[in-house]
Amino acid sequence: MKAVVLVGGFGTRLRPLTLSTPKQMLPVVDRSMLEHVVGTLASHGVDEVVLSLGYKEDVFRDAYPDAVCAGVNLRYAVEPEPLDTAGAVRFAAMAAGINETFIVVNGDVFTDLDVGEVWRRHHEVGAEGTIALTPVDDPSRYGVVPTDADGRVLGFVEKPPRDEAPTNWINAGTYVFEPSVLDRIDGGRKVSIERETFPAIVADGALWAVQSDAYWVDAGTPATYLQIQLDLIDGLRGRAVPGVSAEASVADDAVVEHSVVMAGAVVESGAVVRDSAILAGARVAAGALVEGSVVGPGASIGANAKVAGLSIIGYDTAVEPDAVVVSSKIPEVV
């Protein structure tokens, strides 16, 4: 199976971390969010991905300069100019050559779906295309779809005001298609298949969905980004990893509480770190306090600073000592 992931985008809801990195290519744990991704794709039969890219598409090639990611053969279609999301998979998946059956992933979506049984029910009704749906409690920030008894799509709301939704089944930003989607996709322009492909599809009865309440974070914000990560520390995707590498420091009498301490960093005497994320070689310095919050790789928290309230601290950037770091993103972004 070939699959299209979509990483061309600016990740502009994590900055500063996206700054110099592309969202994709964040770090979760022990590895980049892209190789859990295809990872996951991987243990569903998936044996090459074409990465749809954009923004800062060297910062992929060096990291995979085999074009080996998780075990999978990569490809890779760089876009002009951004297309969006219709258009993204058009150029990557004509890039690739693609003329078959395909699936489609959004590349910052963590989830258990079952792809075999998304790409299982769309050979068994014949469809054009099928989307994987998930449950959430607030609609109104994706595009909700509701369907008959037997699956099939009767409509695409994107984004409907909470009150209004006719359903809380979502677009999960996994689908399969087939290659005549391509050509529903106008080239050389930007074309939103939330906006534009999927109702064209529907309104042709073509498009079918499959309900799934698996595991689903769309990892796009800093809270999903620091949730992910707790996540598998907590064991909600399979067995726990474990938080702290065995490659960080930690002092005897720092405490670490619920967090993500990655590879190189190093927290100091007396320090506290909860529910946060440190990523590789940051450091936490004596007395400090790192609470809900993410410190990006080679950043510094002074002594008895203080940083919480789901503050972001972007690459090698210094917080000085007893300085107060709430709800903040440092440097500040626009």
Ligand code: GDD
Given for the second form:
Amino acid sequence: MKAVVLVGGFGTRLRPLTLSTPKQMLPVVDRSMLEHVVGTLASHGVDEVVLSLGYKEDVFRDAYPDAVCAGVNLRYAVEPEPLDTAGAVRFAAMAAGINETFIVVNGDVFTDLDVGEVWRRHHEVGAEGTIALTPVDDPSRYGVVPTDADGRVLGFVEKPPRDEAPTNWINAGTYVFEPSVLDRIDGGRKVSIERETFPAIVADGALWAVQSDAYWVDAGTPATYLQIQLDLIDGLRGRAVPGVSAEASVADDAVVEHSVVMAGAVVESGAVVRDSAILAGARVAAGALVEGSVVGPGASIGANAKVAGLSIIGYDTAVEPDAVVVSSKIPEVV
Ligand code: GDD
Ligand code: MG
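Go ahead and give the structure of the form predicted together with this ligand, now that the form predicted on its own is out.
Now the full complex is given, and it begins with the chain already shown.
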């Protein structure tokens, strides 16, 4: 099975971290987000991945110079300019010469849903496209997808106002497509799969869906980027993984609770780190408190400073001693 993995977004919601590193190359506990996503696809039988990208493509190439990620061969399809989700799928599939049934995934989705099951259902009903759905409390941030009892899709509404969402089953960002879907997408311009292509396939009655309540998180926001890491150490996806790297240094009298501390990071004497992710090479100085926040690679939190409330500290950024940072992005994102 071949999969196109969309990784060309700007990661706006995760700035300032994504100003230098594309979202899918941010670390998640011990590996890049992409490596987790591709590893999961491989476990479901995907053996070739076409990376659909543009924004900061060099970061991907530098990380996977031999074009192998999680044991899977990668092909890079670099858009000359962002073509939006459908334009990107078309560009990548054509670049890779795909002419058989293929998979598409949003590269920021962490999930245990069974792609093989979507693939089987797709063939069983003879669909042109089949998408996985997951239930959420607030559908307004996603593509909302009502179906009939057999799973035929009745409509596709991207990010509707909360009180107008017809169901709480949403687009889980995992699709199986016939190559004919590509003929529906204009070349050379931005086309949104959610706003243009899906509604067009629905109008022809050829879009189907498979519901799944398996683990599912879109990691594209500060809250969910932190959540996927804490979920891994909590064992919500298979065996719990250790949060504190063997190559991190945590002082004996520091407190690290329910947190990720990556390689080369330092937590000094008397510091407290709770429900947070301290990325590689960052430093939390003596007496500082980091709570429910993300401290970027190489950043330093000064002595007795307080960082809390889902704050995001950017790469190599210094928070002054005694500073108080609550629910903020540093450097400030304009
Ligand atoms: N190559 C390329 N080019 N990739 C892109 C582009 C582009 O122009 N624009 C976005 N992407 C990639 C992003 O990097 C991401 O992996 C994926 O496409 C989806 O974009 P997001 O920005 O993360 O979209 P979203 O989270 O707001 O909504 C999408 O995902 C939800 C599920 O996670 C939609 O597909 C919703 O319908 C869906 O419910
Ligand atoms: Mg997303």
